[in-house]
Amino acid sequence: MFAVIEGIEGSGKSTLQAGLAEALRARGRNVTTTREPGGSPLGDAIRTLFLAPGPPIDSVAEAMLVNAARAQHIAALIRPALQRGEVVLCDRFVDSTLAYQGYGRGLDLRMLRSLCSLAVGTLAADVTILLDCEPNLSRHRLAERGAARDRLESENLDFYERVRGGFLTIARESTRHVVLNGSDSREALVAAALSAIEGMEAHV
């Protein structure tokens, strides 16, 4: 089982993920965690790259680091977790790509989706759980981290709406999408990510 995790920063995902990850191994399965971009030696070296704050990075090349990490993480990680018939939860996979570089940045999407084909082969994800959070929230939980932001959590409000509406509107062209609101409790979100991802499996 491939599950994908997906939202705007702050919506909490990492936080679902864990739980996720603690309920499911409470019901004896094997989980493997890991996020995008990263899962590798390789993609964290490009993770700090894409995320560094700095100079603009172009959005076509942009979309390319975050592939190239993907390719990698795919051979590294995911498919050999998979292999050991062990369930994965990512935090982000290929609708991030469309949303942030396609929907947030303008790139066309027919393009991306041949950019992440490229990089996926035949991998899918078997359920991805969309947390959907209003910006506004997502910047009030960046601030109480107090941390400093990345590259991707400092840009404006208009990109971070159009970037929303762009998981909304591929989870709407999906079968395979379960969209939750961000705004529920840890529990709340964790109960309906788990009956998700088992109610998935029983059709699989």
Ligand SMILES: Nc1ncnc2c1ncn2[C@@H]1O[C@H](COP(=O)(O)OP(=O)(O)O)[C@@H](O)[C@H]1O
The other form holds:
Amino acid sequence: MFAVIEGIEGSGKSTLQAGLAEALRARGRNVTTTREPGGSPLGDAIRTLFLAPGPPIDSVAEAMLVNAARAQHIAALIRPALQRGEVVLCDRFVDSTLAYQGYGRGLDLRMLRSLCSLAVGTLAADVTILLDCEPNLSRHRLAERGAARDRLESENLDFYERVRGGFLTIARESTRHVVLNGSDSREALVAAALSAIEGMEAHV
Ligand SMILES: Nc1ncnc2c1ncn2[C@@H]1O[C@H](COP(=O)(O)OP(=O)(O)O)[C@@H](O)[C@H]1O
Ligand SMILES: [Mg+2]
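Coords for the form predicted together with the ligand, given the form predicted alone:
Full assembly next; the chain just shown is listed first.
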């Protein structure tokens, strides 16, 4: 079972991933948690480049960096864990590239989809849980978290509205996406995500 959690910064992805992993483990499942970009030494190095504040990174370069990390992540970590029969919970995947570089930065979606398909091959998420979240709520939460903003977190609210809309459009066009309200309680979100995963497993 390959389950992906998507949403803008501060929508609660990491929090949900941790709660979900705990709930699944309590049910006796073997769970691997991971995130994009990351999941391998190469991926972590790319993550550092990707998020470090600094001069603008060209959008195409950004899309290629994240897909290079993705290909390595799949080969080194995701595929092997799936082959061992584990549940893989991944914080961000292809939808983030489409939402940020496509809907957010304005790159051509067809070009992006083919770039992503080169990176993922035949792998697709069995279920994607989208934490829909108003950019204002996300801003507020990130401010409370108190950490310095990274490169993407420094984008303006318009950018986040476009990214949010992109995620929702992708989810609407799919039967393997479940949209949850990121402002719900942690407990409610874990329960809803768990039932989405178990519901999808019953169909595969
Ligand atoms: N359902 C929730 N209700 C209230 N606060 C939340 C919820 N989920 C996450 N948070 C808080 O919001 C902030 C961002 O959450 P986080 O999981 O780090 O988001 P993301 O990984 O999507 O950036 C954290 O301070 C976290 O404690
Ligand atoms: Mg996070």
